[in-house]
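A single chain comes next, written as structure tokens; it is the form predicted on its own.
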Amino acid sequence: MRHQPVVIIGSGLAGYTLAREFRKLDAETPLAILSSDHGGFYSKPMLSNAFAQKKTADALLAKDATRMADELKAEVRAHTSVAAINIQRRQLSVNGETMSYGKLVLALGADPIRLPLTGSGAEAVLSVNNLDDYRRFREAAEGKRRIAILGAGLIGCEFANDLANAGYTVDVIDLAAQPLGRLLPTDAGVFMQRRLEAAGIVFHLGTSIQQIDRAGSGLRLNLANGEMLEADVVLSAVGLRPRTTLAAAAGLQVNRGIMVNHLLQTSDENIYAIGDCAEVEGKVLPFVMPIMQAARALAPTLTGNATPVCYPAMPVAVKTPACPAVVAPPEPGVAGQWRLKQDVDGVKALFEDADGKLRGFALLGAAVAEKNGLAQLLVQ
């Protein structure tokens, strides 16, 4: 077993993360990174302000697939697609071969969710989950003033002031009442709104899009409250949705994502699944930091040191220059309710739950500065 290939599919954050976390431990065992596009290393997270910044997908990209291979004496195949696993055979069908392995990772990554839009503009609609897609909707922008953004989350956010700090012309749409509204409370939200309608950003909140329809060279959109606008280019940053077509065919067991236990281990004792495709004893968990840290606990899991996950408090910060955010949302289901204290400076937002305990906090501009102190009061 031991001598039998770990092979890792995707090659993205998670799935290079673990494979040098991985190295660390052993540099014997062979080691094969299967990777749906070019298989080069990139920092997917800096996709959302790169704009700003001048920076082609080019620029953006650290290492092609063949350094990565050098440097983890690995293989690593590129435009590799994998059809099915085998899991009694403990193999793959990848690109019409069989490929067997000893141990299995899924670093599948998520799909951007797509709205079910209407019109002869909807196919046009962009999305930015890779490189690629960035590539794609830089060479859409060249040249464009006005760009529509679906979705005020964390990303639809990052991508407006990116592209307004670029010199564009930004609308945003989405349904909530406010940004980031599954992540601040009401008066944050409203906070983050008017520090980035400062920044030059046009919100349209409360409301969807009912119709994109091509408009001579633009788009022209419809929303459900009666507005219209026009744009050059729409992108859609409303969520993704993990990648679990490939484990359930399988016969692993799925659910939001690709269910695992606190070992990031399947349903198959030989197979184990990381990044924004897992679903971590209930949780998933799309963030850098949640990564970094299955990445530290599957490594010495697959040397046969079963290691399991122990996440820290993991606060999440939002890349918007208008408005600095930093946030550590509570749990699901945690009752409390949030103490807010606001000044023209910034919002420091502490949800507490009924015995007083700090179980979540929002910090936006000057208050981020009191990030360290509280994630050490977090209770997890």
Contents of the next structure:
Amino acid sequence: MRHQPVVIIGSGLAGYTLAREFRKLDAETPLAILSSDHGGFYSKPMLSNAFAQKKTADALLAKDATRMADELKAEVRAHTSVAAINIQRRQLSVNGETMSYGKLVLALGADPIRLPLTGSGAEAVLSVNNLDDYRRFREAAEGKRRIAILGAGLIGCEFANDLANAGYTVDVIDLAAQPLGRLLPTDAGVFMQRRLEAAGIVFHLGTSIQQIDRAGSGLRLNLANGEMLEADVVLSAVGLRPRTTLAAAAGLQVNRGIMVNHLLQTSDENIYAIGDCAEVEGKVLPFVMPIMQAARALAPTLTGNATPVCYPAMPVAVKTPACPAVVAPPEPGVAGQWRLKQDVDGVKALFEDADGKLRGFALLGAAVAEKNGLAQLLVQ
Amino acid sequence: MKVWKCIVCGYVYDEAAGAPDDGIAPGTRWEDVPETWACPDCGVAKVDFEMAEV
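Can you now output the form predicted in complex with its partner chain? The one shown was the form predicted on its own.
Following is the full complex, with the preceding chain placed first.
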């Protein structure tokens, strides 16, 4: 009997990793990957540290859609838009045609959050969430000198460090009082800030943009604290919002992301979700390691061997060469306290609960060497 | 001695250096790295590493 095709919507890290894992187990079932862009494979984590290495978007493209199709023995459809899912008929409406699926996987990704900015320069603000964005950003920054970054989170700090290393003057603006506010305790955040400042980055913290206007060939930013900045390019890195519209329109349950259980199954038994678009038992984890774990569980599930996703300790590396960092933030709602050990070379911050059990950590500078040992001690 | 690179995050496994943090001694050839070993930074499986140009 010929199997109904597995269709994956999305050709990012989640979609392609799942496809690879699936093909390791099942070489026969027809597999289709629908991509809204060029459908090529690239390393997304490298987008925020490719500037200093002078990597063009073309250089970052590891394999184009044709090569991926060949390697995965799959149909890869580039520049494809899925208008609707009919869950009763197990059909998709794709570029005006109908396509049937046996199992459907939503690997749709997330959209960069856009701050509601006012002023004549508001639409010039860029964000980088895929290879085409990176291409546009590189073109905009070509021959320019000053870049302002909105957001001092993980992506904002990585870009800031990378751009400073590439020779740009970099300003970073965030409403929080410290960089990496969601991941680091205060003193560790300050340590990171000092290291990045030593690399030439200027922080404007505890404030926000009030207005952004075109001024000559560049942009002028008025901050709420009264400061005024000039920049040639403004990059927004204030977070991601899971893409849920297609799923919601099909009648699937969505919350912050597309809601799935421990099998990554949505409210429809034939539809799964993975990666930045998915909310797995209440958690949205837009990092690489969870995607790898999820893909390795979902692949066997799709072949009929139901396998729950099980996350090990998943420390996240922050790629800031001026201050390498590894963070494993405590789960929301876990009570405990940070204990910091700091010297000139780094910070070791441990988050312990009332029983003295390790529930999270943050390592900066030389302390990142302790990552593996601490990850094994983490209680989840 | 060869160098291998994670296709996802760019982590580099250099046979000369090994991965002492993961218990893999310097000088361990790629074929001798356990099949269960995964990229320490992002979890990519060993089979999904590719040889990098040196």
